[in-house]
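The chain below stands alone and is given as structure tokens, in the form predicted alone.
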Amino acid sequence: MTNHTLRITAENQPTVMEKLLQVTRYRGFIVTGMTMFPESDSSLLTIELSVQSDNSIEHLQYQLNKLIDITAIKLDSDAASLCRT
């Protein structure tokens, strides 16, 4: 299995993680690692997520753009070590 971390900005609303979890364990993705905060305006999440599987992780991002709640996604390979797991 390779291992993937994805910085995320977002919509700060009550159902974006749940939404985010949810796409994630659909595509066949096992959440390794996680963190999320506020931006400093409070309106912004930065979710940094580790994930782990065979799938190709270009296909999860695309899944991930449509949620309307998210506003960018970037592969991060240096934010691995940032997570907590």
Contents of the next structure:
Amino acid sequence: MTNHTLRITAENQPTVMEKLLQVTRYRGFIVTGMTMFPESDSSLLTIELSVQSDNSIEHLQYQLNKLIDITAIKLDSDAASLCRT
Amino acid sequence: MTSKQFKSGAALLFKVLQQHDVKDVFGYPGGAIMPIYDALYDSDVKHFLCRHEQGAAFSAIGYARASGKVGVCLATSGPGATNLITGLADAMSDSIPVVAITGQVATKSMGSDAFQEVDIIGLSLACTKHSFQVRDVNDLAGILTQAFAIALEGRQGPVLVDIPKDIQLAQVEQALSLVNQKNKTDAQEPANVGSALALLNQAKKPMLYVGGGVGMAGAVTQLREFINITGMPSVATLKGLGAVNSDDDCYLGMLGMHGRKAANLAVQECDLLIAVGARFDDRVTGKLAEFAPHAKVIHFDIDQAEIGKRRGVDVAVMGDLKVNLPALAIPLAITEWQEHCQQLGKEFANDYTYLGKGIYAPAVLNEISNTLKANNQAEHTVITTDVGQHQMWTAQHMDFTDPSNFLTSGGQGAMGFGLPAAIGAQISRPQDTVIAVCGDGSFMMNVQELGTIKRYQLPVKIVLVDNSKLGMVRQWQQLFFDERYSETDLSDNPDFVALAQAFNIKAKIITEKEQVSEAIEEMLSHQGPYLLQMKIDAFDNVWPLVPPDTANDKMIESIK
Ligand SMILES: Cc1ncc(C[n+]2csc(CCOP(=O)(O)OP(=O)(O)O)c2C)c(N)n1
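Could you present the same protein in the form predicted together with the partner chain, rather than the form predicted alone shown above?
What follows is the whole complex; the chain from before opens it.
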């Protein structure tokens, strides 16, 4: 199992968190931590998602990137090493 | 354009549908969508009343697949909406552009477990590209416009728009603003045409693996041109059938679990596999680690998430096939390999000798296909199927001139697809012949749609392949479950001829092979709807078969 942290920017839409978590689970990732807060103008969300899996994180990124309300995804490689296994 | 033209959200809905060139919709009314049905009463959009919302969803899919347009279906809240789900899942798996519009309880009742309230947004998220709930009537036009754009862009798929009843009734206040579109044209890696060309030039045994993406991209012409120029041998997936010209002697037909032996053997031998709009589905690859074991892979796709999802890729060529296929079309010196593939094709050509006494379904399906060709009718005929043995026989033994002429539930394998999909196809192409090849099990899953055929006098032809079994499951029980035939017997089927006749559909049953040619003739020349029930042996099997998790060259070809 490898840990990863994704920094995600998303439109602040009612379904976005649900869909994000659904895809993450469906593609075989366990959520180990999450923070979410709206940007100052509240039209965008910043989400930090820590996940664990044997699957390729790149593929999760590709799948999440297809979600209409997700505008940017960045893999935070430093944060990953901070997670406990 | 200002709001003054419109009365209500419901009326606006039809205005926007018309702006998107929607002429036909499929649906079923109910409480929470009544304002929309009321507005429909004054609209020029033509509505087809299906007899189950699943029928409406499959008809919208058939309409979309046969015409290349977006299919639209309507359903009420609660059970109406949940009945659409199988259709949405099918459209998601097979990348079909569909917009589903559901009524919802009024916003003030939402979240109170109101009558016929179901969280369709939550339910649909897993089987749509996107789901919208309209909370303000002034957003309605913008959301619908986005829904159509999302359904069509990139990899196509279904979108759901849930509209609460009060929003349908609300007066549109503001001028129509087409909200900023947030369509995602994903940042994709540049097409690696250079590296792909290098691999292509080195290859001695290249093989084209053609998927449903070719038809979806409208790239059949470019694919055929590519094959003409390169001379490359090819195989196709279930959804890719029709893309390659079936007369090409280097075309080996379908690959995979029930693929042709020649196709599976050649793929196992190739040194370069070029996947075009295909996704290495488990029904295609068999045991993944042993699929095309000597091949480097070039993968053409529109969806980055498919690259390397199941099989590592040497070069990905992302983007529009219409642009990328011509960029790679170079003549190749592969005569020996071409001859080898042609040889395999000849050696393992379909064989219609039948040891049984009665009707042999593969031979009948092949005869229908040949008759259509002989009548120059093939191009103007859509074949749909249900799911099971008859589906695989259709894929193996009929030729299609275009992917839009062969509609089958691929990714989901949803029984009950054939009849409603044929209805949708017939409505989108009224001049063309539409034939639904159904299994006796699957047919009963959406048999109520005979009512739709009756109502609109649709000249759909139904070929009912009747083995009085859930044949495909029965075959697996025979092969892999010690012949323990649990719950697969259908010998108490209804009288299908009487059933069809109850819907004013001309029907005939045949039991002997001598009756076949005349029955095909009669069916094809009949002006209205027609059901041809053919009784076949309950123990006929689909061959070859690659057992689960086995390499594709280890096919079973008969019962030992
Ligand atoms: C909705 C749904 N339920 C169950 C299945 C599993 N299944 C696959 S094929 C099959 C048998 C189909 O029987 P029939 O339609 O008579 O076709 P045949 O195989 O006999 O040609 C079943 C039950 C399915 N594919 N779809």
